[in-house]
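Heads up, the chain below is alone and in the form predicted on its own; it's given as C-alpha cells.
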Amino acid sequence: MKQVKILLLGIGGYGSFYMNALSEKIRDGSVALAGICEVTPGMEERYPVIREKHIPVYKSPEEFYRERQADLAIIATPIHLHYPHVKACIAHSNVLVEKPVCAAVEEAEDMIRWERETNHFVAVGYQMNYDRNLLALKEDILAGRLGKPVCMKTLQAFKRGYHYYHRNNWAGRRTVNGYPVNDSPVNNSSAHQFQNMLFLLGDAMDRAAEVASVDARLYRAGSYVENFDTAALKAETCEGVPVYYYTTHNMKEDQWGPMSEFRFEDAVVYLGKDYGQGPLLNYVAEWKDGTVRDYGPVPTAWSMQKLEDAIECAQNGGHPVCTVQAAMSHLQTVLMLSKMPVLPVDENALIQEEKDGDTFCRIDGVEEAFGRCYREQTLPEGRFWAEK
C-alpha cells in the first residue's frame, strides 16, 4: 500500500487532536506527515514526534506546497481561514477541513467546483457523520425501516466562560477583519448534534436534507460575547420536517445533554432516555410493533473516524461520506440564524460565577425554560427569563 504523504494545517486548538492522533502512525511508518502549518512560534515543541522525524514546519500551506508534495491536507485553523486554506490546497491534495466548511455559500460552492476541476475531494470534519453507528441508522431510514420521517429534536449544551471566550481572536465573533464568522454554540461547539440530524435526514449517505426555512431565538448572556450564546430554534427541511435545537453556554452543570427523539412514522429513535441506570448515550430505536434496535453510543469529540476515512480514501479513491454538500445545510442555516436579532436576557436572570480560575454567566431557569420547550417541541417567548 501507497503510504499516505499529510499536510497539517493548525497543531493547536483542535488541531492538537489530530496530531495525537497522528502521532502513532507517524512513528509505525503507516502515514507520513510530510509538513506541518502553524503561526504561533514553539507550538511545534508540544509534540516530541516533530522533532524526532524532523518534520518541516511551515508558515503557509503555499509556502509548503513550493518545497514538497501531499496526498491528504488536513485543516484544522481559525473557521475564517477554512476557504483560502482549501483553495491553496485544493490544486494539490485531497482535503478533510474541519467544521463548519466555511463561511459563505458562495464558498461552499467553490469548494464543489473545485473537486470536480481538480479530481480531489473536500471531506467537513463533523464526526457524527463517520460513525459507523450512526452510519447504520442512517441506512435503515433510508431503507424505509422506520417509516417516514415526522419530528426531530436535541438538546444539547456545554458550559463556556470568560476563558474560553478569549482563547483567540474570532471566538463569540460575528466577524474578523471583516470576514463573517458566526460563532456561536449552533456552528460551533454544539454543532454535531444539530448537524446529525440534517445528515440523518439526506435522501443519499453522503447528502444532508435542506433546510427551507428557520425560526430562532437567540439570547446573547455574557457581555463578552459579539453573538448569541444561547439558541432554541426550528428549521425545516424541505420535506416538510420539522427539526428543533436547543443549546446554551450559559447553564449551572459543566454539560447538559446530548438527548433526542427522532420520531417516524413506525419507529422513535432516542438518545439520553433513561432506562433505569441513567440516561443511556446509545441512540435506540423503538418500533410501535415492540423491536428494539440498540444502535451504539454516540462517538466523543476526539473520534477519529473522520481521519482513518480520509486516510483510506487518499489512498485507495472514493470519497468520505460527509461531503461539502452535506455540511452544506448547517451552513445555510447559520447564515439564516446570522440575520436574526439577538435578545438580551434580563440582568435579574444572570448568575456571575467563578470557577477553578475563570468566570461564568449563568441563566436561572434556563433548565427549565428549554427543558420544557424541549418537551414541548416549542419556542420561548421573547425575553421569557424576565417574565419568572
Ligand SMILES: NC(=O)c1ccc[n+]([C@@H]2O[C@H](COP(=O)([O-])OP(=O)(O)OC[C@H]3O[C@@H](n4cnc5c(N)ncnc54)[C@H](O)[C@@H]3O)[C@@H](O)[C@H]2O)c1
Contents of the next structure:
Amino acid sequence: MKQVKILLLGIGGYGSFYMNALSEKIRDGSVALAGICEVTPGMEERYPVIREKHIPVYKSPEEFYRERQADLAIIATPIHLHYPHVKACIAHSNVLVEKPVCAAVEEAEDMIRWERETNHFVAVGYQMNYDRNLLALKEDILAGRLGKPVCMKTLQAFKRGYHYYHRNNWAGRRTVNGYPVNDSPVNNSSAHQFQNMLFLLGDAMDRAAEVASVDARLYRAGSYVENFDTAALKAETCEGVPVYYYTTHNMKEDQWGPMSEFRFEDAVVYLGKDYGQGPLLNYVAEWKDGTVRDYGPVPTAWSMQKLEDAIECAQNGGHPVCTVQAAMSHLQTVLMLSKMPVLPVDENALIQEEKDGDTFCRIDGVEEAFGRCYREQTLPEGRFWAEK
Ligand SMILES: NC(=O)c1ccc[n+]([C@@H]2O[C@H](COP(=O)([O-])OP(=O)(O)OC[C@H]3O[C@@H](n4cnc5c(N)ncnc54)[C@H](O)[C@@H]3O)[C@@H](O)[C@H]2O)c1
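Alternative state: the form predicted together with this ligand, after the form predicted on its own:
Next comes the full complex, this chain leading.
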C-alpha cells in the first residue's frame, strides 16, 4: 500500500495533537511526515521524532512545495491563515484544515471550486462529524427513524482565562491586522457541539443544515476580550428547526456540560441525562413507544478519526465526511453573530478569580440564568445579570 506523505502546518497549539498522533505512525512507517511549516523558532524541539527522522521544517507551504511534495496537507494554523494556507496547498495535496474552515463565505466557496479544479479534497477538522456513533445517529435521522426534527438544544462551556487569551495574537479578537477572525467560544473553543447539531440535521451524510436566521445575546465579560466570551443563541434552519446553543468562558467550574436534547416527532435524543448515576455522557434516543437506543459516548476533543479518514481518502480516494459545505453553516452563523451587538455585563456581577496561576473573570449567576434558558428554550433578557 502506498505510504501517504504528509505536510503539517502549525505544530505549537492544537497541531500538537496531530504531531502526537502522527509520531507513532511515522515511527511504524505507516505514514511519512514530508515536512513541517512552523514560524515559531525552536517549536520543532518539542518533538524528538522530527530530529530522529530528519523531518525538514519550513517557514511557508510555498517553500515546502518548491522542494518536496505531499499527498495530504494538515492545516492547524490560526483561523485567519486557513484560506491562504489552503490556497497554497490545494494544487499539490489533499487538505485537512482545522475548524472553522475559514473566515468568509467567499473563501469557503473558493475552496469548493478549487476542489473541483484540482481533484483534491478539502476536509474540515470538526472531530465530532467523523465519530462513528454520531454517524450512526445521523443515518437513523436521515432514514426518518426518529421522525421529523422539532427542536435541538445544547449547553456546553469551558472556563477560559488570561492565559488562554494571551497565548497568541488572535484569541478573542474580531480581526487581526484588519482581517476577520471572529474568535469566540462559538467559533472556537465550544464550536463543535453547535456545528454538530447543524451537521446532524443535514440532508445528506456529508452536509449540514443551512441556517436561515440567527437571534442571540452576546456578552463580553473579560476585559481583554475584543469579541464576546458568553453567548446564548437560537439559529433557525431553512427547514424551520430551531437550534439553541448556550456557552460561556465565565463560569465557576472548569467545564459545564455538554448536555443536549434533540427533539424529533417520534423520539428525543439526550446527552447528559441523569438515569440515576449522574449525567450520562452518551447519546441516548428514547422513542415514544418505549424503545431506547444508546448510541455511545460523546467523542472526546482529542479524537483523531478525522486524521485516519483523511489518510485513508488520500490513499484510496473518496472524500472525508466533513466537507466545506458541512462547515459552511457554522461559518455563516458566526458571520451573522459578528454583526450583532455585544452586551455589557453589569460590573457588580463580575468576579475576578485566581486559580492555578491563571486569572479568570466569572459572571455571577450565569449558571442559573443559562440553566433556566436551556430548560425553557429562551434567550436571556438584556443585561439580566444586573438584576440581583
Ligand atoms: N479541533 C479541535 O478540537 C481544535 C481545538 C483547538 C484549536 N483548534 C483549531 O486549530 C487551529 C489553531 O488553533 P491554536 O489554538 O492551536 O492556535 P495557536 O495560535 O495557539 O497555534 C497555532 C500554531 O501555528 C503556528 N503558526 C502561526 N502562523 C503560522 C504560519 N504562517 N505558518 C506556520 N505556522 C504558523 C504558531 O506558531 C503555532 O504553533 C485553529 O483553527 C483552531 O480553531 C481545533
